[in-house]
Structure formats: structure tokens, C-alpha cells
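In C-alpha cells, one chain follows: the form predicted alone.
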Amino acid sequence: MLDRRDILGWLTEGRECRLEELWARADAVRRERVGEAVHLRGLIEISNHCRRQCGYCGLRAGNRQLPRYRMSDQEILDCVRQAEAFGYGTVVLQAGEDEALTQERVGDLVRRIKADAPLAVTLSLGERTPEELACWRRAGADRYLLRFETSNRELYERIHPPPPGGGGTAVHRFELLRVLRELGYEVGSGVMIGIPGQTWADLTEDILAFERLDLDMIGVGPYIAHPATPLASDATVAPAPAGEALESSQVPADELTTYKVIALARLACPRANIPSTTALATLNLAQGRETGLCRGANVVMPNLTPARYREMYEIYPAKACVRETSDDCHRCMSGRIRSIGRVVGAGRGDSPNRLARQESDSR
């Protein structure tokens, strides 16, 4: 168990000799609770259309400079077959909140994937209605990723204007995570690190929220400014109140802080699946993902999106590996995993946390 003071202390620790203790603890817990396997999730970015105006995301509806695309069902199924050929256990269908991805279309697509391939299906399609989420679960979807981004409600609502038709509050997003759990999904969430206005106290509360939510998957990554978003020019950070300079200072959107959050997420949720993300590779192409895997992570997500679409899925600029083919990405990831003495995972790679919860519920 980590308490608030422990988390804040580690987040603000700057001494490498002390941080080596954190890295070692996180890696040991990872090894004991989820093992040596690194599971590969084939990422398919099926659409870059989005109805939202989120202040940090390059896919926001107000970005008129971005060419838009939607993959056809056949293109998606071709990527699924490629995932199966590569030996991946999971495909991740990711998109902005695209209103063309209707309940019926996504449900039919999930059913076709499950009929054709023995893969787990993860959806990451933003905030959807409980009815849509229930339909997709019945169709066979196994997992859902919905990051809460920040547990600070005021900050959340500052950077997430409500969508057309209402909703979209921080409370609403946490409520959807509860709905996902009740529907039987393997539930994933996470945060951005270094959002303008985010404090160390906020990030501490985020990590406590991981534990409170009992997450099955946790995805964290640094905030990387996109020039076509309001946050790109937002350098305003409130001054720290007297006597609270440490807790109330701005969190940096850097590589070191991301590793700290991965390590603390592993300690807070020992049996969760935690990816070492593309955003880390964007900050450090040579070793970012490998270092994340050595500090608590156990998942990577090679990209299966067809090359003609990858650069258009621009949540943030200069994303790593956008010019690689799926074959290149597969070979590279497998080699990187072996280079650090780990093994490529076999099978679906279901969350040990969810499996343990199911076993407990069945007693």
C-alpha cells in the first residue's frame, strides 16, 4: 500500500541513488505479479474524426488543418488478420469520438473479428453511452480503455469542453468506468503527465485513483503539445500558495516523471497490465520503451494502422515510428523485448488483476 505522502515523495524525488530503489521495487513487483512476458497489442487507429474540442488533442474537431479518414471494415479486418499472423493476442480499435462509428457498425465489426480470429478485442472509442457499451460487450468486446486524464475536476473541465448534447464532465467519465466494470469489461484508464496546470498534488491523487478504481490496465504518458490546440500556447501555471510550493508546483511533461508514474502505478496496482507507450518512444526513440519495461511496464502496442493513415492520426506531433510498416514495427518490437532479457508474451495476455477478481467472485 502506498499512501499520499509516499507517492508525493517519490514523484518529487530527484536523487538517482534513491530512484534506483523505486525502479528496483517496481521491477520486482512486476516480475512477481505479472511475470517476464511482454504482451503485444496490435493497435489499429480506425478513424481520426472526433466531435470533441479537447484542449490538448490534435484530433479535436476544431483542427481544420488535419486531413480526416475512416478505415473501411475490410481494411480493419485485414489488419486483424495481420495481427493474428504476427502472433499478437489482442487487437486495439482506437479512434476519436466519431459519430460514424455507430452502435450497430462497431457491434457488427466486433462480431466479425471474434468469428474470424481467436483474439481479444480492446475498444478505445471515447465516451459512449451505456447502451453502446453494453451492445459491444454482448458482441464480444473484451476490454475498454477510457483514460480519466486527471482527477482534478476543475482542470479536467478546463481542457475538456462538453460535447454536443451535454455530458463530458469528470464525474461522467468516472461513472462510465464504473459502468464498464459492471458490464464485465476488463477496464483500462490512465492519465496524462504534465498537463499545463497539473500539480504534484494532482498527480498524487491520480495514482491513488488507480488503486481505488482497481484498474485492470493503466496507460500513462507525457503531455506533448500539439501546435493546433489551445494548450499549445497555454503557459499559465498558477503560483504555488505560501507553504505549499512543492505540492502546488507544475508537473513537468518529461521522461523521468513518466517513469516514476509507471513505477508507482505498478506498486499501486501490482496485477494490472501497464504499457510502455509510443509517447515514451517519442521522447526517447532509442531506449524509451525499453526503460519503461524495466520500471514496471509489461505491454507494448505495435502499430498495425496502414501507413497511408498513420501520420493523420496526429494526437500529438512527431509521433515515433509513423513511417514504419507493420512488419517493421513487429520485428523491431520483438527484438527490443528480447534485448532486455524479456520474452514476447503468448496468448491474449488477460489482466492478472481481472482474473484474480473473477476467481475471488466465483468462490
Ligand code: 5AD
Contents of the next structure:
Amino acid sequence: MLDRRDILGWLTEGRECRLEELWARADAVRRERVGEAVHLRGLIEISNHCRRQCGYCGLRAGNRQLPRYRMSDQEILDCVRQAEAFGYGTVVLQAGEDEALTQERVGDLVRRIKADAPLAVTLSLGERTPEELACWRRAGADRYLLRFETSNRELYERIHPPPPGGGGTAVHRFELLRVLRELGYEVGSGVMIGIPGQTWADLTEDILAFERLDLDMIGVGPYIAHPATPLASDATVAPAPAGEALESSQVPADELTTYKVIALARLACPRANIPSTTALATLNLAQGRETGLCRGANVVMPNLTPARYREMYEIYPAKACVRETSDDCHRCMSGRIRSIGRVVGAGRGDSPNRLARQESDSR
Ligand code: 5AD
Ligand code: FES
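Okay, that one was the form predicted alone. Can I see the form predicted together with the named molecule too?
Full complex below, order starting with the chain above.
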């Protein structure tokens, strides 16, 4: 158990010798609670259309420079087949909030995948209605990812303009996470690190929220400015005035802070599945993924998106794996896992946190 003061203390700790203790604790808890296996999730970026205007995201509707694509069902099913051939236990279908991904289409797609392959299906399709989420769960979807991005409501609302039909508030997103839980999904969420305007106190609250939400999966990564978004030129972020408490100063969007958040997420939610993310790999192509895996993470998400679409899924610039093929990413990830003495996970790699919750609920 960590309290607010411990979390803030670790987040702002600068001494390497002290941080070694945090890395060691996170790694020990990871080993004890989720083991040595690193689970592979095949990521399929099925559409880059989006109706929203998130201030940080390159897929925002207002980015007219971005060519848009939508994969066909057949293309998606081909990727699923490839996931199976690589031995992945899970496919993740991710997209912007694309209105062409209707309740029926996604429902049919999930049913076809589940009928074809013994894989877990994770959806990451943005804020959708409770009816849609219920329909997809009935169709067989196992997990849903929806990051809350920041628990600071004012900051949240600054970077997430509401869509025409309602929604778009921090409260709404937390409410959707509750709906997902009630529908029986394995629930994943997380935040970006170093959003302009995010303070150490905010990030501390984010980690406390991971624990309060009892998350099954936690994905975090550094914020990376995209030049075609308003946040990239945000002038609202002034350095904290001299004399201001450290906790109200800006969080840097850097590698070290990302490791701290991964490690603290592991301590806050010992049995959660935690990926070492692509955004982290983008900051350190040589060692980012491995270092994340050694400081609390136990999942990686090799990209399965067909090569011709990859560069169009430009959430942020210079994203890792854009020039590689699915084969390249498969080999690369397996090699990286072995290089640190860990093993590639077999099977679906369900969240031990959800299994534990189910057991305690049935008692
Ligand atoms: N930098 C880093 N991460 C980003 N995401 C979106 N835009 C950016 C960016 N500019 C993250 C968000 C989203 C996930 C799919 O990608 O956290 O939930
Ligand atoms: Fe894609 Fe390493 S995982 S190139």
C-alpha cells in the first residue's frame, strides 16, 4: 500500500541510488504476482478515422493533413490469423472514434474472430455508448481499454472538447469504466505522462485512481507533441513560479518519469497486466521496452497492422515500428524478451487481478 506522500516522494525522487530501490521493489512484486511470462498482444489499428478533437492526438478530426483509412473485415481477419500463427493469445482492435465502426459491424467482427480463433479479443475504440459496449461483450469481446488520460478534471476538459452528442467529460469517462466493469469486461485504463499543464500532484492522484478503480490493465506512456495538434503549441504551460511547491510544477514527458509511473502502478495494482508501451519505445528505441519490463511491466503489444497503413496511424510523430512489418515486430519482441531472461507468455494471459476479483466475489 502506498499513500499520497509516498507516491509524490517517489515521483519527485532524483537520486539514482534511491530509485534503484523502487525498481527492485516493482520488479520483485511483478515476479511474485504475475510471474516471468511476458504476454504478447497483437495490435491491429483498424481505422484512423476519428470524430473527436482531442488536443494532443494526431488522429483528431481537425487534422486534415492525415490521409484516412479503414481496414476491411477480410484484412482484419487476415491479421487475426497471423496473430494465431505467431502464437499470440490476444488481439487488440484499436481505432479512433470512427462512426463507421457501428454496433453491428464490430459485433459481427468480434463474433467471427471468436468463432475462428481461440484468442482473447480486446477492444480500444474510444468512448462508446453503454448499449454498444454491452452488445460487443455479448458478441464475445473479453477486454476493453479506455485511458482516462488525467484525473485532473480541469486539465481533462481543456484537452478533450466534448463531442456534439454529449460525453467528453472526465466524469463521463470514469462512468464508462464503471459500465465496462459491470458488463464483465477486463478493464484497462491509464494516463499520459507530461501532458502540458500536468503537475506532480495530478500524477499522484492518477496513481491513486489506478488503485481505486482496481484496474485489470494499466497502460501509461509519455506525451509526445504532434505538430498538427493545438497542444503542441500550448502557451498555457508556464514553469511554476519560484517558491511554489514542487508538487505544483510541470511533469516532464520523459523516460525516467515513465519508469517511475510503471513501477508505482505495479506497487498500486500488483496483479494488473501492465504493458511496456510503444510511446516509451519511441523515446528509447534501443532499451525502452526492456527497461519497462524490468521496472514493473509484464506485457508488450507487437504491431500487426498491415505495413501500408502503419504510418497513417500517427497518434504522435516518429512512432516506433512504423517502418517494420508484423514479422519484424514479432521477431524483435521475442528477442527483446529473451534478452532480459524472461519468457514469452503462452495462452491468453488473462489479468490475474480479474481472476482474483472473481474468486473473492464468489466467496
Ligand atoms: N503522445 C502520447 N500518447 C498519445 N496518445 C494519444 N496521443 C498521444 C500523444 N500525442 C495515447 C492516449 C490514448 C492512446 C491510444 O494513445 O493515451 O489513450
Ligand atoms: Fe516493432 Fe521492435 S517491436 S520493430
